[in-house]
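There is one chain below, alone, in structure tokens, taken in the form predicted alone.
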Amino acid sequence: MSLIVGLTGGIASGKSTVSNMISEMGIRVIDADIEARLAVEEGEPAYHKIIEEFGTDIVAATGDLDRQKLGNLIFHNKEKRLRLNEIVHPEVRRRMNEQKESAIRKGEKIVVLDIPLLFESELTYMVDKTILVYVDLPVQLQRLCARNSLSEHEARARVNAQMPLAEKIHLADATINNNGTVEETKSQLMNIMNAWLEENIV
């Protein structure tokens, strides 16, 4: 039977190297910021609602959409961005579970489903346990400064408006602490995995 992990993290809080580190021990790893990206590619179903729901003057030349318009149109508007989720959120899940069943029917012992808004959009239903990767606030600001080249204030607004890494830590059912080194990270990962392959296989 194979065991579906949920893996989620905050912003800057280092959920991608351990997304990464899961993929070299071999594990698959469904990446819902991936399956977003391509949900909304040309020719797909959502592609069409969301020009349907916000007009062609959001396609770019190429014929992609033009993200920063999108994001430009949505990110003050509330109702505008509740839109879009609608219609991409779905076809996200949709594609996310295909994989994850074809993953099943391998029978590969472990799949991450690997999902930033994972307690914020209600989506542990699609998982049997959860890993949150969490720092303190000083790390997580001091990175997502020097990541995005952002000023403490802007990058304080971002933390700010997603769910406190702190109320997560309760939600999940094992942590990983990236305040330290990768060893360290590493380490714990290792551990999580093990224990749970073990107790997957008794």
Second form
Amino acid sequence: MSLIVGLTGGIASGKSTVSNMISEMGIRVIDADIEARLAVEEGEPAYHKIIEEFGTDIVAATGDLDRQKLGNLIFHNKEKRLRLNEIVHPEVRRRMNEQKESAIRKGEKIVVLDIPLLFESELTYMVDKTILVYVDLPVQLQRLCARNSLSEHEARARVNAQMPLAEKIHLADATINNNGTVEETKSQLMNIMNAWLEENIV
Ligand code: ADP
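Now show me the form predicted in complex with adenosine-5'-diphosphate, since the one above was the form predicted alone.
Below is the whole assembly, all chains and molecules, this chain first.
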């Protein structure tokens, strides 16, 4: 039986760092952000639906969707934002499920779904177990400022726009404290995975 794990975090919590560690262990990671990009590529069902809804203006000269234009369009318009999500989200779930099923058929022991908004979008039904990568706020702000070259004010605004990591801790089956070194994080990850694998075998 395959164990399906949902990996989540908050901005600059270290989710991608952990996700890369998991891939390096040879475990398949299905990345919601990547699938969301692929779902709207030229010729995909969502691509056509988006053009029907938002008009040909949002198509760039290359034929791809003009993400910036689309972003601007939905930024201040909640209705349009919801409509876009209504088109894209089911496609992303379908793509992720397809890959999950294929991994299960191949008998892979663990499959990880990397989903930034796992709790907010109520997608925990797609997985058996959830892992949250969290850091304390000062660490989160400092890493976000460094990674994205932001001022502390800008970094705070981005963090504040999200569900607080402290709230997500109560929702996760396991948490990885990423305040320390990358090695410490990796060791926590291994412990969680090994414990779950043992449980799943018994
Ligand atoms: P997320 O995917 O959650 O947004 P990242 O994995 O990109 O977060 O991590 C945010 C930033 O912090 C990156 O620049 C990353 O290299 C750095 N980082 C992540 N974990 C650690 C750690 N344990 N120690 C030091 N820097 C880290």
